[in-house]
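Next comes just one chain, in structure tokens: the form predicted on its own.
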Amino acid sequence: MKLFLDIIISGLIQGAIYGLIAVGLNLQYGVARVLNVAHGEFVMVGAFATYIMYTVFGINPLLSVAFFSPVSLIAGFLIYKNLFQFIRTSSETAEMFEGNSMLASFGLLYVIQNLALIWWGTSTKAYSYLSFSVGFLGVAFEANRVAALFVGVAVMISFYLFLRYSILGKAIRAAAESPVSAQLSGIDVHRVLGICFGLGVMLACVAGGLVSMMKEITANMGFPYLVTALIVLVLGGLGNIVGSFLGGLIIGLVTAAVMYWQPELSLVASYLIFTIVLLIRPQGIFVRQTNGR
């Protein structure tokens, strides 16, 4: 009982990482259609960012999330606004657009990588931080992980909220399902995707802020959050907020299971998973929404 209590909870903290990220990802693909593949590199940003802040001016990781995530949403916006509002703009056709803003990210990653390799170099950096352990029923857990978790799992709910029941929720839902008809009813539609790509970024940040109270961070840890993100995205369903939340959650809890019986082959059960839900069900194991279920 206590390794199977210490499987599902070890696999529902590094779930809401991965559902935080995937989301992010989702909103930039499955909405705004940039498949950002610097999407990682944000990660790094988040967690670097929150590292900075707590090492250097001693603030609370946790208060560095919360006082970053309105500034990384405006860089985010402001990024979409300057570069892939420009491409959307001069693509002739949707297909093209999603051909070019994907090799623009591409040099997006490679300088904000570079960027950070320069102002932080290739060495782990690492903070002790509600590093003592809890109990639950006989099982001990470090209590900045917990705290992860539910940090997670908050903002996730809040999010979900803030697309069911805002105005401009409602904008992103309708933007979502058509482009066309949203901007016909009066909604400015550049500005909705912006937005939506600037939350990715946001969502990003925070999961990279929430993964240095934990881990070791480096320079270079950025790309396989965005493997990971996009094996999710697959599972969740593209367009899906929930389904993408719910799709880190299994993938945690997959990863974590088979790190217990073989460390070396948990990214490969996640690419199982993923090669899996292509060949029998590509669309999903959550059918597409795009009202914020």
Given for the second form:
Amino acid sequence: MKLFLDIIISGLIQGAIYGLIAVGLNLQYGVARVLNVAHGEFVMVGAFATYIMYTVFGINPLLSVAFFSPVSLIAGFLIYKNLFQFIRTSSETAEMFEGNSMLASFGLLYVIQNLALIWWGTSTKAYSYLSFSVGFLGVAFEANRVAALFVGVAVMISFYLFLRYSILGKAIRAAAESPVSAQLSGIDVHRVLGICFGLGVMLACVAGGLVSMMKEITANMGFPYLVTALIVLVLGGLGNIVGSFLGGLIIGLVTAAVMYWQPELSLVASYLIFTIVLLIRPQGIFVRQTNGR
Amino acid sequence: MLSVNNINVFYRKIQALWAVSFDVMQREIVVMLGSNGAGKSTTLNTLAGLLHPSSGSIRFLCQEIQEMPSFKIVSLSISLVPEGGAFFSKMTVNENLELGAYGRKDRGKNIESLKWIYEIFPVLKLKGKKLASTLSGGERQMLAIARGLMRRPKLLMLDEPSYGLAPLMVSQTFKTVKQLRDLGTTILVVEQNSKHALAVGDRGYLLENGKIVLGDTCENLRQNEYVRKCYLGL
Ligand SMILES: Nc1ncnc2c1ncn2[C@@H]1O[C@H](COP(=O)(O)OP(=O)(O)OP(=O)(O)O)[C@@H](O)[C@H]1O
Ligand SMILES: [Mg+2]
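Having seen the form predicted on its own, could you now give me the structure of the form predicted in complex with the partner chain?
Okay, now the whole complex, with that chain kicking things off.
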């Protein structure tokens, strides 16, 4: 029983991180149509930024995460406005834009990753913060992991409420469904897509900051997170924000379970789920079938 | 109010509109008739800023708008209800209406518009919390028009509002168009249903192969031999 709980909670902690990253990628790809392969690099940047703030300036990692959120949002917005919007207006078709923007994001990936390698090399870094253990549902966990779980879930809930009830959230959903109708409603679609891209970068950085509290970080930690996010994206359905978060939790749980029995197989298990989902429900498992439409 | 001067519009290398010019005056219903592929939708989409002319100008209330992006044109109070309607099927009716007034800060005005719209389209009030995808075809058309009306546009442009509707709904739609004009909205409507359109319109233009071939009052057009033969099938 204790073992069971241990696996479940570890899985949820890991899953919340995956969920945040996948929701971010979903906003970038599902809404703004930018398959941003540099997404994982922003997780790494968030992790290192939080690490430096703590080890050099002694700033509480959770405070750093709060501080970096608006900064990364604006940075992502500017990246969209100066790079992807330019590609969008010069691409003649939507397919061309998807291809070109993915290539551009590969460029982004190499630039960020090489800068990080020059700066930090290949060494692993870690710090300890809130590393005492707390009893959580009868199992002992390090406090930083429990904190990460709570922050992750809180961010997700506020994000959901934002999309559901705020006028900007509604504009994002509108632009996701039909950019042309959104334009005709007076929505500046480029601005909204820029905000989506920025929110994606923000979620990646937040996730990175939380990861840095619990794990060792390296300059090349980002890519596996991108791969997992892509798997979750397929699992939860493109454009389905809630699906992405739930999908993240599922992958987290599966990975935690496989980790316990056969650590080497955890990535294989993710891929296996991915392949099965692609084969039987390519639209994602949380997408409701609407009769024939 | 609106004056279109010699616009040429291309889809990449293919020219769809050839030196199109026409005017719309305040409080008029102007109809534009044309068969499939004549360029009616192209004309309205250009006015709404979804397409831009390669030459020529479009003036609306003393402003040149041909280079503006469509969200800016919308804020000048020009609304387009495109072919098949524009609405968001994954959102509720109320959310759709709210988005119709996106960016307008004055909440009082939004509530006023909503009241006004519920008077014209009582169904929408009843179905406010339903997803737009659950509406019938006619109700969707009403929602699309209502969304376009949320800003109380000075100029409302309708692209084939009667398309796919039952005969009863068609007359209902044209009645609504007339009602809106009487309430002070200027309307530019594109139609294949020439009989109805000429009955409610004040002035009309014929568009053929991307060119305006005739423009007159609807009354004269109804008498015109060519119109009677080719558009009214008499
Ligand atoms: N996206 C497009 N790309 C290329 N050509 C187009 C495009 N849309 C329309 N056209 C062409 O432009 C011309 C005018 O089309 P438009 O849609 O304006 O016609 P319409 O009068 O609205 O017709 P309908 O009554 O069928 O709606 C047609 O010859 C059409 O083939
Ligand atoms: Mg058309």
